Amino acid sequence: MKLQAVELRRIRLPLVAPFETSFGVQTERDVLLLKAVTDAGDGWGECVVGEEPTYSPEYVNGAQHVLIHHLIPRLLDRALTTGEVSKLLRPVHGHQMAKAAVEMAVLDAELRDQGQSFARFFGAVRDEVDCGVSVGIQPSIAALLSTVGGYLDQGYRRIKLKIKPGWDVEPVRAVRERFGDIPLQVDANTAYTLADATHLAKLDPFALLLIEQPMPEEQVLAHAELAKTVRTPICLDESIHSLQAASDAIELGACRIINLKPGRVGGYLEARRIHDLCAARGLPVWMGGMLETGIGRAGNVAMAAMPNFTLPGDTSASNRYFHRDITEPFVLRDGRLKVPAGPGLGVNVDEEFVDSITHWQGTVGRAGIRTVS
């Protein structure tokens, strides 16, 4: 298969609501979509970076140069498989999300091409997959309590809280009294140290799932400490940008569990990867959620169905934060949500749709770069 162009667009899709991310509060999504045109077909892809270098270093203005600049070029014009994409963009360090982006388009067209699902090729077990749902740090008590009651009533198996310093304990302990011995766990995307340990043990009689990335991602060896103080498992998230990252982590007992984010990794190829590690090794495996589009959030549900992804992830309906998708919209049943069984990707991209919500194109090919504002 040959990559013949890349077009570039980036979309404007509002959201439901006013969401709060490692990005900021965000009330829209600013996103970088990937058509991969090949002598095979074509692909999409979909970068999850935010709109700030917040979560990591990546940010979508970046990605958009970086894909331009720098990867794109390296795989044109030449004998490609999906395979081959991390290796030939091996030299440009970093850059895991829009890494991601280019092999993900690159995926879907090979994998269009042969007439074979994602679910498929990555070893799917599951037609469906079990779907929590995040709650971002509401304004009161009674205000996060109508929220996850909401979530609960539309089926979702699975609640996150996210917590920080001063919104912590008290929440878990509302959310329990009123809602049982429902699955809940609780996310603090880096807002605590090591000095925190003996407060976040405090949330070990609530019976947690886990612990998601308490203290920064650079801090490995601390969180190997705080779990010898905390009893609830901690999770990695924004520390496991690879494997090796992975591996160390579980070497040192920095975690006993790990949520992956194929965006984060570099791609769904380095995901599996740390899936076969985990399963390895015995440590469960989430799939995590960007606040992805239907293209990602398709890739992510034919992932999450792997045998080793047993705690539902962060994969919730299209509803949960769009009014329209850019694909046909995933919707909960029973609390789960069904794997596309399609070529590829397994979803239809609504162009007609997309090209109303596009505030710039551009397209990378052999003569180069064209771009339309």
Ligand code: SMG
Given for the second form:
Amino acid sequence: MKLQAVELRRIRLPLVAPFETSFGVQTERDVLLLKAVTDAGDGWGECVVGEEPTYSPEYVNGAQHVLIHHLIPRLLDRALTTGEVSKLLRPVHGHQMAKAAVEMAVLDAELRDQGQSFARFFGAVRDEVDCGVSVGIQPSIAALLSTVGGYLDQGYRRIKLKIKPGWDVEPVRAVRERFGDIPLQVDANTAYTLADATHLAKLDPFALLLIEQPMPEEQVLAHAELAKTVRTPICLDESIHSLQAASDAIELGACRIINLKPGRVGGYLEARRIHDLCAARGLPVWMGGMLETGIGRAGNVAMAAMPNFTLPGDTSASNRYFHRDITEPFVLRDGRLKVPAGPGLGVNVDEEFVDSITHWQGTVGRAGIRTVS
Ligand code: SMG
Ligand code: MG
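Could you present the same protein in the form predicted together with the named molecule, rather than the form predicted on its own shown above?
Let's see the whole complex now, leading with the same chain.
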């Protein structure tokens, strides 16, 4: 296969409700989409970066720049398989989310051409996946209980609460008291330090499934230390940016569970390697979320159907995020989403709608970079 060009576009999609984490509030997504144009057909990719470098060092303007000037030019006009993409991009350090987006577009083109779904390519063992939902920091306990109650009524099979210092034990207690024994977990997005160990241990009596990324991403050893004080299983998200990082964290005893996000680790192929490593080491994994559109969701739901994804993921329905998705919507049925079965990502992109919400567009091809708007 030959990659002839990559079309990039930025679309603006408002969120149905503000999403607050320990690092800020988001009210809309500014999504960078990629279309790989190959001699075997087209493929779609979604870059999961945020607008600001607050979840990780990557951000949307930076990803756009590195893709145009450093990543895509390394892939153009040569015989190419998806498996070679990460090797060709290795001279560029970091930028996992940007790399993942272009690898995803190439994989979609390759699999659509072969008539194979992402799910089959990954070795999926289910045709639908259990879904959880991530609940942002709320303005009050009353608002939290009403939001969680609404999601439980919709059928979500697990609730994740975003926490930060000053919003942790009380919200967890309130949710446990109101809703009883539901599958419940928390995510701190790096907001604590090891000095908070005894405070975090106050979460232990609530029988949470896990506490996700309590401390900064570089502090892998500190997470192993924390595990000596806190009984709740520690799950890493931000710290796991590669197979090597996963392997080291497991070896150090820094986590018992991993949140797998293909974007964060440089692509679906690296994510599959981490899934396999965790399976071999007896650690469960679950599919994370980055407020993806239907394009990213399709790939994530397919991967979540692999055997070692044994906990419900942050793979919520389209209407949890957007009034209107850019593909056919993912709809929650009995707390599950259906795994797309068609070739490639198995979803159709509503290009007319995408055009109507595009605020920048450009193409990188043999003729160089052409910016349309
Ligand atoms: O996609 O449902 C989703 C969001 C899940 O909480 C979620 N993601 O740290 O796991 C995480 C956050 C990162 C994204 S915040 C914009
Ligand atoms: Mg997280």
